[in-house]
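This document opens with one chain alone, in structure tokens, the form predicted on its own.
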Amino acid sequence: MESPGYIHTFSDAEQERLIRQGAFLEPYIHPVIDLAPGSEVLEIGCGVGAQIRILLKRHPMIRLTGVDIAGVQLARARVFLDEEIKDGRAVLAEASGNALPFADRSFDAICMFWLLEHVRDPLPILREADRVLRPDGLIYCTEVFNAGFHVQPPAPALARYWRAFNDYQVALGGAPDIGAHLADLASATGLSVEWLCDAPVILDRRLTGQEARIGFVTYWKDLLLSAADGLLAQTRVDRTLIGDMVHALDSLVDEDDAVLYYAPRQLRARKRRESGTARVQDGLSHSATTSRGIS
């Protein structure tokens, strides 16, 4: 959505990967999202509807509207969310996050997952979100912070591929470390930042069982390979590096001392009662921001 170039492609296989990704990451990123019963909720950049299904499962008394700029993603979402749409709990619309087709103060809460990493300028989207949010309404934003990716023992091929992956996203107009800037962006929009936290996704000794460890590694292989065709087309990687990267990930399954640490960042901000996309007059305030860990 709003992307000058989408690193993951819009293929059928990628759409299915996004649904699997949503299910895999649910226990890491959804526990902090609190939506009141009866709320009208908007997801900007809903894609194939993976997060909408999870939100409705965890908050069955809300009504959720999803918008995305990509018609092909919405077509898959309409199939995936057929039951939720028929029972009136979900509504989908094709729209740009820069120009939402809703009146001011239409929603009680807004959610965004993995959206701002794909746009050149996130502020217009946040200003539109602020516009359609009701006073005291909440925004939950979950984003990448790729600089925090860590693997032990060292895996040179994985590190090289990860650098190429992130450089490619930047070349496409994306921002692979946008999570570090969420509090400043929200403050610049006039929102009151309530917290900013990490949501660590970790493989270490605590993840026991072959099936669980294979599932963890498979998630990362699928994610990294989703950009492989583009990386190959631009000669940013070659097939040997791809094979070595996959081998490095597979080796983590049976390595007792293996650690793969990655921490997306999550923000909750509230619309000020007097704001209508208010400007912060005295600079970007960090005073309302706190850090919390999620285990």
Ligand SMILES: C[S@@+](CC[C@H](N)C(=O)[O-])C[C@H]1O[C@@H](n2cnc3c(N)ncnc32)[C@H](O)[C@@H]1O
The other form holds:
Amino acid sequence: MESPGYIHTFSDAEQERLIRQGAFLEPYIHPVIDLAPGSEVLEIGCGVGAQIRILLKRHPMIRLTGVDIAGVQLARARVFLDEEIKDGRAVLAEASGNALPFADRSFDAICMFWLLEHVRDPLPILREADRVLRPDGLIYCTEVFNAGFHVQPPAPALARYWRAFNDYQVALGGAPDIGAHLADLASATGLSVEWLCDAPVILDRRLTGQEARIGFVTYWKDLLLSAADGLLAQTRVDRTLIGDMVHALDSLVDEDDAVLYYAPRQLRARKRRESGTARVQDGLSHSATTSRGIS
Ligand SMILES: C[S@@+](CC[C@H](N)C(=O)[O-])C[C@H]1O[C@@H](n2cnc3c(N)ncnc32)[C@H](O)[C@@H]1O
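Having seen the form predicted on its own, please provide the structure of the form predicted together with the ligand.
So here's everything in the complex, that chain up top.
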């Protein structure tokens, strides 16, 4: 795969984590995504299909195409989305976001979730997205902004692990703060930015009930541990730090004053009516290959 190293790995356990992550974050990130009935929608970097399942549940009248650069992710997605694929509501294709196998202006909307943080250069992907989008079509991007991670009371082991996690992602060619740059990236692509918002995912006094608090902390443990093998292999962390980080997260469950604040960024941008023409004239257009409907 042409992507840089992937911090989360493609293990079975990680694939299951993506499905749990999709379900956990749905109430935080999906309410702002509005897709008109009848829309042809593309998800770039669909992974194992976690977001496709949610998008089709929330917008039952759309059709979704998912592409991912990693065949192993799509193999899991084909099993996970068996019903949606049989119903003809979901189609999957192996492709890089840098070279989408679709004709110009094929889609009404494009979604990306946790993709751009993993690529060396997001602009070619956004340009491809713009190319395959119909005029007036929408792009929704949901991305990390890891610099905004905040925990109270201070948890030094968690802070150290978080730093190691983010440094590792940068070393792999990723961008753990890409969320802060979404509007600039969309503007540089020629898209019209409609809004950029935070999607706060917060543990504080308002999150009541042991089960909900444990669920919150479990999400964070899963996410942080998804990089543990790579971090250990590079001696960026040791087992003691991992244990202390897990303990620090666990202790937030029963700590009344605890706060864990994290806010991913979400962008909505619209393709300008004239941008297709301008792009072709600029010579930036990739040649279209096939139309929608692979696999
Ligand atoms: C963190 S996962 C997110 C998957 C899915 N969007 C979700 O939210 O569950 C990122 C996915 O992006 C894929 N990916 C990375 N670089 C890519 C690229 N250049 N083109 C297409 N997919 C890519 C990876 O294979 C991985 O499945």
